[in-house]
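Presented as structure tokens, the chain that follows is alone, the form predicted alone.
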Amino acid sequence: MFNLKSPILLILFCGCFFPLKSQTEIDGLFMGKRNICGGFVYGQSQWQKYWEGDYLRTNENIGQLKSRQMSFMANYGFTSKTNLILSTSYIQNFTTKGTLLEQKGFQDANLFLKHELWAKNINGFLTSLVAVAGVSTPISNYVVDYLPLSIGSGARTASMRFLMDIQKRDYFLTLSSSYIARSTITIDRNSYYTDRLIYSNQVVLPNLWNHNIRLGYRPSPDNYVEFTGEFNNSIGGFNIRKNDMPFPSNEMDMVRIGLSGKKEIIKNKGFSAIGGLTQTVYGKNVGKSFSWYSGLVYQYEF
């Protein structure tokens, strides 16, 4: 048995991703023009089986791993149909057996650039076509190639999104795909193997795909509950071997389910408070995850 250690080194293995629900990236909503909205999020994640390749299985040397994060937010309004998107996390890795080292630290930087192209009443449906564009790097030098307790992949990225919103009187429905290109990161060892033994400190890592699909009850932006899925697909990569360690070139695959929402606090105030929760139902060297996360954003008008 190998002493191994689930947003990607990837935080998919972790499962600790928790997004932050204002106007995000992965919705349908817009901030108002010189309007500004910050908040943060803390969440858990944790599993004891993961995906050996397409094998469900136990590992008695780490017992249950768990993450813990909390993330920053700030978005502003330049217009109502264009905002930026800044966050980051902090995030802490550890195993309830063994002895690996817990990993904890501050992640990457991410900015979105989101921008409305086009929207229209078609017979009641208010329909947008949304585009998002974003960048992430590393703000602290963790360590990448010590999966699962990595806190994130230690490459820099640039993804292009594409979102349809569509609602009808109180309800919608949200669907959005987004390419992920991910740089060449260094490990701390000359040699590795993946499905070939490769003399070098140097790792390519196979690019994403992230889908997401949205629906629920949405009476105004400060007050929804939707159900969610999500898929991401590893374009390339290879399976954890037999009794292995994953690497970071790993090809990971999942699919998740969950319920979150939105909830105005204290009215015409601008505090709200988020919460959901998420659980992997399938997935291919990945942990195989259950999370939950809750927060407060404030709002505020120029």
The other form holds:
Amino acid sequence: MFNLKSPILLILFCGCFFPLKSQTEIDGLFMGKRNICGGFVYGQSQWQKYWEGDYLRTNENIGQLKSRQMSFMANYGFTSKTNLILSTSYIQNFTTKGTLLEQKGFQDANLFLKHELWAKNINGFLTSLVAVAGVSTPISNYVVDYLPLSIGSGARTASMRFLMDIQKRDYFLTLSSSYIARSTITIDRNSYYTDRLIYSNQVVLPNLWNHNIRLGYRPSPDNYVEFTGEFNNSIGGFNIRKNDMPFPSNEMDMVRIGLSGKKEIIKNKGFSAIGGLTQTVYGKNVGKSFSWYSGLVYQYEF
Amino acid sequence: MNFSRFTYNLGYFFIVAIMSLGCNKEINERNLSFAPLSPSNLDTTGGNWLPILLSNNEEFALETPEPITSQNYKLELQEVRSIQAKNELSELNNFNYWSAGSILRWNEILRELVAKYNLPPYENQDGTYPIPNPNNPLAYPLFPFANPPYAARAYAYVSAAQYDALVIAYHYKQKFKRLRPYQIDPNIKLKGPEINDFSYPSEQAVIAGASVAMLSQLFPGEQDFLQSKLLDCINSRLFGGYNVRTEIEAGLKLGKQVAQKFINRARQDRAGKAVGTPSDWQLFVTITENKGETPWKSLESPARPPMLPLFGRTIGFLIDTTEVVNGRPTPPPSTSSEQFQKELNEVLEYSQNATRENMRVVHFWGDGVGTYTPPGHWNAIACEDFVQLNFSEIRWARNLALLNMAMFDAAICCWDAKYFYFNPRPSQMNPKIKTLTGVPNFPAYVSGHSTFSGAAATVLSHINGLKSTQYNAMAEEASRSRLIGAIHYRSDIEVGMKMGKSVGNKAVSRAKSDGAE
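Let's see the other form, the form predicted together with the partner chain, since the form predicted alone is already up.
What follows is the whole complex; the chain from before opens it.
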């Protein structure tokens, strides 16, 4: 009886998290002053196994949970040290087995302000410290208490990331950590069980940590390839009980590794292709998902 | 524009945003702000109301309490004074919680246990399913699987036992006329509203005794939890200045004795055999095929045996088995009929045009896995209204007993029809039908939600006539949620609603003659 029932900013359980990997909130790169960049990315993710607490299982009433996502992004350079990034996604989630109705729609709008705090060349190591502040809010009234099919958590969020980027010749390392605060959400029911029965339609979602490591080869800001590691941690939350539905306030943790890159397509015309893939290698109350994305960005200087 | 200042201002804004979103996480829980119970009518004649199982209101004897002039009683007053003198915050919070009403709180405890145990067992490696074992409740799969029929029965037994126990208690209260400690000892402070009836036996202890005895049978893995709630309940009465210890002990004993009578009944009501055997399960298929109809099939993978297929034979409180069979509804449209096709297409339409509002309605009334079930939902609705109506504890108990006996018997009638006709769910007949909630693992005709809701709205409309229109509208919405959720045909919900109302009326008839009106 798998009937029903989130994002690290987007969505953890269904694993469809494809932020644009070009001058985003998780890299140390900046757009030039009065440059504008826009792009779109198509991505897919899927899982067949998920962690119920620590227990990795399949569910024949779901088969595979598949997610398709189209993301749109714009990035504006106020200065070469201060960028503003806007993004949103359209998401479709469906199962390959069972009877549960698919969910689709526009998810959240995300806004990031990225600012270089400090940069210095230390013995050939170009080192910079960057702060990225973000807010997000749902832009449609999607169903949040219908996991794993819900397309998002329904929370408004505010986040703060600190990032260090070190480059030596063409090689780089980026380390960052972000704290994501999430608002309470409203669900369609007026009572629910976590580790006790709560008589409310409001749900407290745990706040999140996201730690990120990126290591790669970057001959120019528009041409790079990198290895990525991502650690997502829910600060609190509870485990899915055996054979229960997932719930938005579950403790959702995951470790993902991946590869991504960017390549300038036509030299000096501002067109670049981006792409990447990730695999969830460890998790708690999330799907063990594999995902890939690919997209096109265009940069224009006023 | 100075971008540096701009940036810092924005940074400041983000920090404030993080603080306000991430740190302010208070939610309003409706049941934690209920006012203390202050009955508008003490129902001092409650001892003469018609009990459910008891033959008379002195079926269990109660010792005459010692006179208030006795040394022992003085020591008991001393105990209350010393508990009050400690003046601990935890005691005060506990008192405030329980002062909203004992029937209310034990009903909430039951709802919580139902939600906790309402999880279908996970499959074995070979694709079969384990069956929970009452003799080993803490081994997986936990006993019980508190699905809707199990829950309906649990709510009924607990409420009925509480009510009978209070009938006897109210009788003895009037017989012994023991004053409350705060009325005798001016040094004992009354912590809540004045309740000027008598205190021997303590009605809260009677309720607690009956509740814990019943719940220990229904949820045998929860002994520790139940004992801790029992202790909290008792302490709140001492702390509040309402009772001394012997009044509580007498009440606990009485409640337990009455509950034992219900436990004995429950052992023989046939519900224990409702799971059936593989040959029972196969028989439903054969009988249905012989009628030329398509038999129900589990839509779960691996296929799960049908939920409590013999529950329709359970002996209810208001309707006997013969009446269940005689009152069985006419058959649903034949799976090969034009009418069936029409109804199937209607479900497909709802599946393909699932609006956000329909999703809201379906999920609001879903009451599926991991919830307190539809009967629990109606208990919550009833209780949230009753707290406004200032009933005495015995009237609370009587009203919830009427509600829950009606829903238990509605479940029996509904389950009887489901397995007599054994008809398939819409998604079985047309796999294109995707559902807005999980498909329950039992036949479609008639809809359980509709039957429960019809019964509940009928009883609640009688108890609280001013809200009759709202109760019926809620029942209609709950019923309709199953059609627009694409898991039931129109016939299921319409006939289910009718069935529920008819069972509800049995409870109303009882209500009119039980001496409480």
